[in-house]
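Just one chain follows, in the form predicted on its own, and it is written as structure tokens.
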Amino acid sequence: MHDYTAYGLSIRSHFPVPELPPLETAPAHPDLRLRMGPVDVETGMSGREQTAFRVTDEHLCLRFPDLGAFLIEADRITVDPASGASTEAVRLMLVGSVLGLFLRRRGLLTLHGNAVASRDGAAVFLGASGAGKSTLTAALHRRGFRFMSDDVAALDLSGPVATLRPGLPRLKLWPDAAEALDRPPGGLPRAHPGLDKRIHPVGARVATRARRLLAVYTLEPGRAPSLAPLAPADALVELIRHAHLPRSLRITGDEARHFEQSAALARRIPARRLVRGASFDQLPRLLDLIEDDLRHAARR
């Protein structure tokens, strides 16, 4: 058995998953169990050449043509790899999209975003792929912020304050961003077989507990760094637009809940439109804007 932790969960796996942070003390009752085994992928599924879903009240089954099938239940994920599938690719799907869907079914608000934490709380950065979320996260981490998550931001809205759960200690960076941040990409694994984006270990200053959420930022391109507040209605649009795996919301029946959670977050937490600037030379100015804004948010 292998024991791990991620997103505030204790995880026991029947197979090694080196992408997950190890858990030093084995839990008596893990929140999630991972196992290999057969998954019935045919019943209720259509189409053999594309991703397919089967959804019931008890489970969510997914099939990916080149990877295999995954069965998500209340406290367990079963993995059934396709013949000839890369073990690494199957694990990356497991700790990415599949784990994100598990978190959603556990009632968390999952967003396509990155996050860091200061001593006062956490900040989430939303944006389309290529918007610069990982680059900004790496730059803030180098400035002394704690790393929280990359790609999947998992928010717990059940308490008196919104909190962000720590994810996997890894960053996915394009080669030019990695070089600009003194992180040579040579020899590191690819985030996807068809992309030159590399997975970088984070190293020091990794958050290990949930943090109070201070602010949400939406990243946009522009000529010069700037920051402006978003009205709650505009923030709601951005939160819906940047859901984690947005196309699956309707299929899994989570559209209404995601809307309600996003509306609640937009009312509770300040949101900002963040223009990143046109070059890496403008990055220090962008970081200054964020740090100053987070200091003000912490005093709310």
Contents of the next structure:
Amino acid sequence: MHDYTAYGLSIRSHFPVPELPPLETAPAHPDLRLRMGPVDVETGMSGREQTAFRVTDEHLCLRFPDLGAFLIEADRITVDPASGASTEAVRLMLVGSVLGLFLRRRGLLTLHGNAVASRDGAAVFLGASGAGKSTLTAALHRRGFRFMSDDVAALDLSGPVATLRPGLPRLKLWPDAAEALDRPPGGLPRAHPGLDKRIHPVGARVATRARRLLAVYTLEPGRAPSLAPLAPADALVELIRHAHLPRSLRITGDEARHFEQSAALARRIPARRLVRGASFDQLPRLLDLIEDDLRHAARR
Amino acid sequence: MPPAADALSPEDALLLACARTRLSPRAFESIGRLADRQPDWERLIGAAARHGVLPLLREHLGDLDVVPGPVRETLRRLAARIARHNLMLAGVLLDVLELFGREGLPALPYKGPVLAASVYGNLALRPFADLDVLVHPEDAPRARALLTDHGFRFVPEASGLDEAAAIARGREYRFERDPGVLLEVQWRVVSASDGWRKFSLAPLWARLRETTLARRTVAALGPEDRLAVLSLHGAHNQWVRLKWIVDVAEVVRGEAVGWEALFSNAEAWGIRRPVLLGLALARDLLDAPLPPEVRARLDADRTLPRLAAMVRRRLLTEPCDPPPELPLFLLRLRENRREKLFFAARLAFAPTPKDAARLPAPLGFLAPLLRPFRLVVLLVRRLVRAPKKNRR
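Now show me the form predicted together with the partner chain; what you just gave was the form predicted on its own.
Let us now look at the entire complex, which starts with that chain.
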């Protein structure tokens, strides 16, 4: 058995998942069990050619043609790889989209974004693919912020303050961003087959516990770095738009809850529109803006 | 003149009273009185949903004690569903505009989220089923390629026209991304076959303005062009949805309309009467405040009352989309005899995509001949059915 932790969950796996951080002390009752086994993909499946799915109150079943099937239940994920599927590709799907859907079924608000934390709390950066989230995260990490998550930001809104849970200690970077941040990409695994985006281990300064959320930023391209507040109604559009796997919300029946949670978050947490500059040289100015803003948010 | 509340059913009176974003103290009191009469709530909610004004109904009735709790709860639930859908579509629209922006493809979102945000002041208050984005005709193929590369599925038209013919004769490409996410990329507001030969979007592109959607700057129509386009769209559907009239009324109430510019453009485009009709409906049904010179223009057109009566009859009775008398309505909208003749000839001989789809491709050239026969068959069928209906 292998014991891991991610997103505040204790995870016990029947097979090794090196992408997940190991857990030193094995809990008696893990929050999530991972196992290999057959998954019924014949009964009641619907969906497009690329991804077939079945949703019931008890489970969510997904089938990807080249990877295999995943059955997500209340405290268990069963993996049924397709014959000939790359083990690494199956694991990447498991710790990415599939784990994200599991977190959503557990009631967390999952956003497509990156997160870092200062001493005061966490910040989430939302944006379309290619907006520069990972580059910004790497730059903030180099400046002394703790790394929290890449790609999936899992927020717990059940308590009196919104908190962000730490994800996997890895960061996906394009080669030019990696070079600019002194992280040579050579030899590192690719984030997706056919993409030159590489998965970088984060190493030092990784958050290991949930942090109070201070602010949410939407990241956009632009000529010069700037930061402007977003009204709650505008922030709500961004939170809905940048849901993790937004196109699955309706299919899995999570749309209404995502809406309610996003509305609650937009009311409680300041949101900002962050324009990144056109070049890497402008990164320090952008980082200054964010640091100042987070200091203000912490004093609220 | 506004319809007297007594002449309307309690449901229609309340529906019209609620169909606006802001209420005067007098209107607020009037709504309270109408609600206190306990109309048929189910019928009212059904009509509001059909007419696209349910969020406005919720806005004005949702906190009134005289409205029964279960009705308020139904209104809240249905309005929340519309709000979710609108916000989701607004996000998709931003994705599309960013994609087109990155590729240097000019795009104008002219209804849906932009209309809701800039005219209603709230994305959740105006239901929209799909997204409409205008592009230049020459950009339509590139827009189609970009969208299909980015997860949108092209929904082909039944006409089977090739790309050049579709752009020359049609008005839009339709795309679907997920269930409930429909996008129409349009290069015309009305089809070439609808007539309005003088109407062109070229001058409209030259005087675009900017607005914000979720703090993003997006291209938008000025109030005069917005009124012209909304009027043409409403007219082509015989204004069967109240929300289209509310759109016009809200532009009139909330935006600084340059009336001279509006009528000068409308004359040049040959759409004076559709514009006048939109304004007349907004004034008569929803009390839209019009300046005296505009009211004088409305009073001077003797055909308008007949057209407005056709709209009202359809609007406040059974839902029917499209109405059977639509061709007659569209004919009466033309002021110029030549335009009327041209429209009648198009109606009789120009094949619709449906006509073209009835023939195998090699016989497509026969479609103009098939069209008059189809119209005769339709007419005979209607004549045969009418007496039966009357007997019932």
